[in-house]
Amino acid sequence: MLKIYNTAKRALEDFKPINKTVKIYTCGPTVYGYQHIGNYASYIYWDLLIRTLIMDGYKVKRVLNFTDVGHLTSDADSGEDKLEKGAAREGKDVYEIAKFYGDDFMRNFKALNLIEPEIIAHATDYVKDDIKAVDKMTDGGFTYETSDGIYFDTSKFDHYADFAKLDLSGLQAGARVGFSDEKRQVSDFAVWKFIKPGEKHAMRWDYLGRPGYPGWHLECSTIIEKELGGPIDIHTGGIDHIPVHHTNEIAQTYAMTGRELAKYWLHCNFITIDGEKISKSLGNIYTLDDLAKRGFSPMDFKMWVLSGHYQGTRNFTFESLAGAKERRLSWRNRIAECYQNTNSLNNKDASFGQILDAVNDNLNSPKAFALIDTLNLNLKDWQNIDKLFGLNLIEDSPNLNDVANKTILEREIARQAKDYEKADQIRDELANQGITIKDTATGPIWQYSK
């Protein structure tokens, strides 16, 4: 049974879904630019309890959102549109920038064997749930309006600080959120955004005789509603969603529908690089793309998020990358003995069960991955292992094809007749496709040297 440390109660705790299906709903990115590793890092977490609850028994349902409207650069309520912003710099209009950077995320997305989520949702498909969502929250009492917008009142919401555990008498204006002196409450933030005359904004819907568009925070409660339906089972972000975005989630979705958002709350923790955060002034924002000029293919990086826990402090370095790729080879070259080894191939004392034991206590990966490299494992067990992480060994570790065999063949022929150069010539030719021949007294041994 999958134990998970939910954030709503800072407790580890049994899992156990609403319903059959288990409803899931995971905060994407905002598709403005690229997005960095340290980006990536929290879907391959999040694959990892998706992989989890499949490889338990359970049907899972999965939403991912794209933000493509009203993030503003403060993550609160002032500030530029980030996609307004991306569009200027590029020269293009806001929907090709979202389209641009969005194809470019799940280009990654597959190329990190991620499971793609039932629905991918966009938020500017919602804008009509959005002012819907709005009316409701402000035929219940919930909003107020300003000059600039339609916000939230969180005094209205006795519970608003116990997510987080805010200290609400404590905040500072400008300190967790934009300031207005209209706002009633440092902490009020807004459901609605209007555009100023003159203001340039491509993306606008007329809302109460004006032109506007909706809040950050709003779109992920309008999705869960219409595409999963509440409570939901699991609600995954990242750390810094906590005291802000998933805080106004709950509260919208409250004044909304007068229920909680979701039963479980799973959060990762942020990697930095080199002991430093991940910022563009420090110039050290680095995608796959240029981990793959390095020699470093996603499998490799995604090896490396798994072998830390998602809870866990991490720090990248392209040294410890290097480690994760060679555990990695380590791993495809004994999946290469499996396959020269028959009694592998029919040992039927399967291992992979204290494995998924390991995983199903938090998502405990590198408990997990200790076992992989002291377990005697056969070829069943690494099926299964492929199947839990999603690390293509057993794709990228073939059996090798009736050539590539009669090559090897054709060496150890030439070898035993002492002739040495062809010998070497044809482990030349092996090296080159990545294939090394390691002679032993039963036999030449064949393993992956890339």
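Whichever C-alpha set is largest while still superposing within 1.5 Å between the two forms counts as the rigid core. Numbering follows the first chain given and starts at 1. All of these numbers come straight from a predicted model, not from anything done at the bench. What changes on going to the form predicted together with adenosine monophosphate:
Core-superposed comparison between these two forms: the CA of Glu13 stays below a 2 Å shift. Core-superposed comparison between these two forms: the CA of Lys418 exceeds or equals a 2 Å shift. Residue displacement note: Ile435 has its CA displaced by at least 2 Å between these two forms (rigid core superposed).
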Second form
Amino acid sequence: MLKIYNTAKRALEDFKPINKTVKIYTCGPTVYGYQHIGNYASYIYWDLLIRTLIMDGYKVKRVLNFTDVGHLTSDADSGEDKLEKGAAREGKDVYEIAKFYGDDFMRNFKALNLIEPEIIAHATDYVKDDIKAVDKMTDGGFTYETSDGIYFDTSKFDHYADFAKLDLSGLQAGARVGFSDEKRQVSDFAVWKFIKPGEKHAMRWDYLGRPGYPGWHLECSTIIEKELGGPIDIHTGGIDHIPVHHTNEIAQTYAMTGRELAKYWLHCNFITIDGEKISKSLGNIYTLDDLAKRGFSPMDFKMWVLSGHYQGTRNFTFESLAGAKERRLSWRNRIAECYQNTNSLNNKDASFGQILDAVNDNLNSPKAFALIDTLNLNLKDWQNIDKLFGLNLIEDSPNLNDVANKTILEREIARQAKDYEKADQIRDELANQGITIKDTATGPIWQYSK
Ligand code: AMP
Ligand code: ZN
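Given the form predicted on its own, corresponding form predicted together with adenosine monophosphate:
Once more the chain from above appears, this time first in line as the rest of the complex follows.
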């Protein structure tokens, strides 16, 4: 049985689905630039959640959104729209930018062997629904109009502060000196922004007789209602989303439907690099391609991410990544040993149950990894480990062992015939396939080289 830490209750809870199919929503990327390794860490944690549910026998329906409009550079209601900024930076149009970075995200998603969500929802495809949602919130008395948009009046939702345990009076008191816009409370947020005459904003929709675009938080509430039908079982995101984005999603959904948005909320902590926040100004934004240039595969990175807990603070260093790479190779070579030891195939005393139990305990992958390091595992266990973590430990080719053994035999025959040239050639051919032959006291064995 899965236990998860529910941010909404600030407690570890037994997971009980609402219906047969578990409905999950993950706040996705803002597709205006390359996603960095911190971003991908979050999707790796949620992939473990999905895989754990599947191993536990649940059917899962999951939606991930692509934010392609409305996310402003300040994360609040001021600054430029990130997509417009990306378009200006690259001299392209906003739709080209969204397509390019969305495709790049999916390429990496696949390289990380993350299970693809059933639905990928682009915010721009839901603007009609956003407009209906704003109408509904306005009818319920939850909004007010200012000169630059329609704002959600957070004082109208009694439980607004509950989710993030916000100190609203403190927030109000600490508001910028000269806080002079027309917002009634500092915590109020735009559900719709007007485009001023002359303002450059390519993505625009007509509403209330003038051009505008949806506020960033709205898409998630709208997409969830349309694609999954709330309340959903699990909503996931990074801890940065707790005080503003998720708090606002909850408020909007309450205003639209009168009920809660999700039963369980999971948040992952942030990774830092060399102890620093990942940021452009510090020049420490690494992509998966940057790691590849230094000889680390997406699977090495995934191994590194899962060797820590999703709620823990994680500090990324290339040293620790090298450690994860080595650990993965050592696991692969234990699998190679299993292939070459027929007893392992018949070993009925499987240990995978203990590993799944560890992960069912609030996705404790570091504990599961420590168990993998120490337990005696058979091939069936390793196959299950691969299903649970998606680490591509086992080669696709099912007859790899036969090929390796046959080649080893050919090399032995060549060696005995003192045809060392041929023996070396065979060894090199195998090396090209990522397999090393190691001569041991009991004869040659094969191992993975990466
Ligand atoms: P964004 O594209 O900025 O909306 O971010 C996509 C996802 O990555 C969000 O769920 C963020 O919470 C998450 N995220 C951003 N930075 C980090 C980080 N350094 N570590 C872990 N997750 C992050
Ligand atoms: Zn969201």
